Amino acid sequence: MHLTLEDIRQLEKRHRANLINSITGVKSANLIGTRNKECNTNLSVVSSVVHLGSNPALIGYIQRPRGVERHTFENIISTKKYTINSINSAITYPAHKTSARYPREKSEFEETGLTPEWLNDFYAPFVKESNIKIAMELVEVIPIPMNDTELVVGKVLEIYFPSAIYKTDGHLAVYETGTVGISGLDTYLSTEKIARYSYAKPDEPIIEI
């Protein structure tokens, strides 16, 4: 099958939506946790978290336009805290409702099961039922006028984990706790190690890890 791009702008918005959605392959699932200033907690569901630099540890995530209340970003810009939280397979559907548009004075915490948790006196609440959680601060905001949307820059503070996953040499073997992946918008898929392989480098063979 093959489509311009002129047939991609004919298709029916959500139709297109979910096509470019889908189009990347498998996503990071993700709940980003944050608290206001009045202290009331909000929680949604985001796959656009990628790994931006490790010195400094940076993570972005790409906002998308401010039409509508956005809760999520409103507190980080606020309060300029926030957590990232890991989706596995035991918490799929209430992690898909907080996407759902509730009003502010709702918790998606309360309103989906989910349990806020706050550790190290952090000021943004963490997901309990999480295996893998970020404590982040805002860095930078960055537009992208193309789209209207904006990709949001924070710094690593803290994170959390099963000593089990972390590896002699840092690696970290998410898949070894059930983390879900993305496929388009509503679609959750488990992950498996199939392999690892060393450091490529050209005169050399990569061997399996």
Contents of the next structure:
Number of protein chains: 2
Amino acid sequence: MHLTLEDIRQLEKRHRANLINSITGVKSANLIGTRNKECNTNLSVVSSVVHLGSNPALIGYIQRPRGVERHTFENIISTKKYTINSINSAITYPAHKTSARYPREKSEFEETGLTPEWLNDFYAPFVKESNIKIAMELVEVIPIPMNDTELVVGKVLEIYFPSAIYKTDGHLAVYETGTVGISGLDTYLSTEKIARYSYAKPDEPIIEI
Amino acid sequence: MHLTLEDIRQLEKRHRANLINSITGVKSANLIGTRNKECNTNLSVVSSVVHLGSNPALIGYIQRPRGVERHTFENIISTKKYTINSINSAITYPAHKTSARYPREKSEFEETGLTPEWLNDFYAPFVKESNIKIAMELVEVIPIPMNDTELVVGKVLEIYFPSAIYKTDGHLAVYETGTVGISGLDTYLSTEKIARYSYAKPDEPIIEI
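Swap state to the form predicted in complex with a further copy of the same chain from the form predicted on its own:
What follows is the whole complex; the chain from before opens it.
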């Protein structure tokens, strides 16, 4: 099937959102935890978390346009602290439920049954049910003028994970602990390792490691 | 296990790269196809493709720092055209092989055995073996000053995909056609649908759809 720019433009809005959110393939599935200055917690599912660099360790995510209420983003701006928590197959339902537009005074933790966890005096809440938990500090918000979205850049401060998935060379086998992916806006995918390959060099064969 | 900022800083470089590339969860697995003005083709595996918006349909990816040769990026800058092609389980080996640092005059198509495909007179090559193929036009390159990476923003011009995975509401079931994800720097994951949920609203139950 072949769709042109004009075909895509003419799609009904929700249909187009489903399609364009799907075409990039598997997306990461995370929950961003925050707490505002009044100590109300907030939790939000995101599928746009992206690795920016390892030294310093930087992670970004795409923030949707201003205009609607954006509790998570407001909390990040005002406190500079947030957490990124992996979604696993046991919590896809409550994770998806965090995407409902709850009023500002409601906490998605209470509304979805996910458990806030406070670790090492960090200001923002982690998700107890998650396997990989990252404490983040806001570094910069970079505007994407074309569509009024923003790239929120944060620095990794701390990481929590099960030691069983930590390989000797630093690789974290997140797929061994039920970490899921997201397809499109609303579909959760389990993952399974097919192959791990050696570092690719032009004149050397790649081997499975 | 708990790692602090200082622990992360002290990790050996490659170890840290493995770890930090793994912690964000499952990443999308795509090949970017380009052709320079001398008509040499280039192909590059990327795991940082991210959805930016649906109207207009925009997709981004993170370009690593300048300094080393970056053939794909140079071609995008000079021709404004590129393709994004999904990686499926049958081509993880050649896809990974495109990450080797081939000299400028070599084409990763020839070196890996993947097949260039020319569709609808588009300047850049698609990957014949891919199931989802996107023709892209460069819109903007946004610097990320913290680590000298860049967010490359492109507009979707055309999309090709198997009609069997196109649902009536626009969702593209990429997992039904063997689309894989990437964990860390070198690990390829198969994906399987767990659940698709209805749009979440505060006072309505979510149902599986």
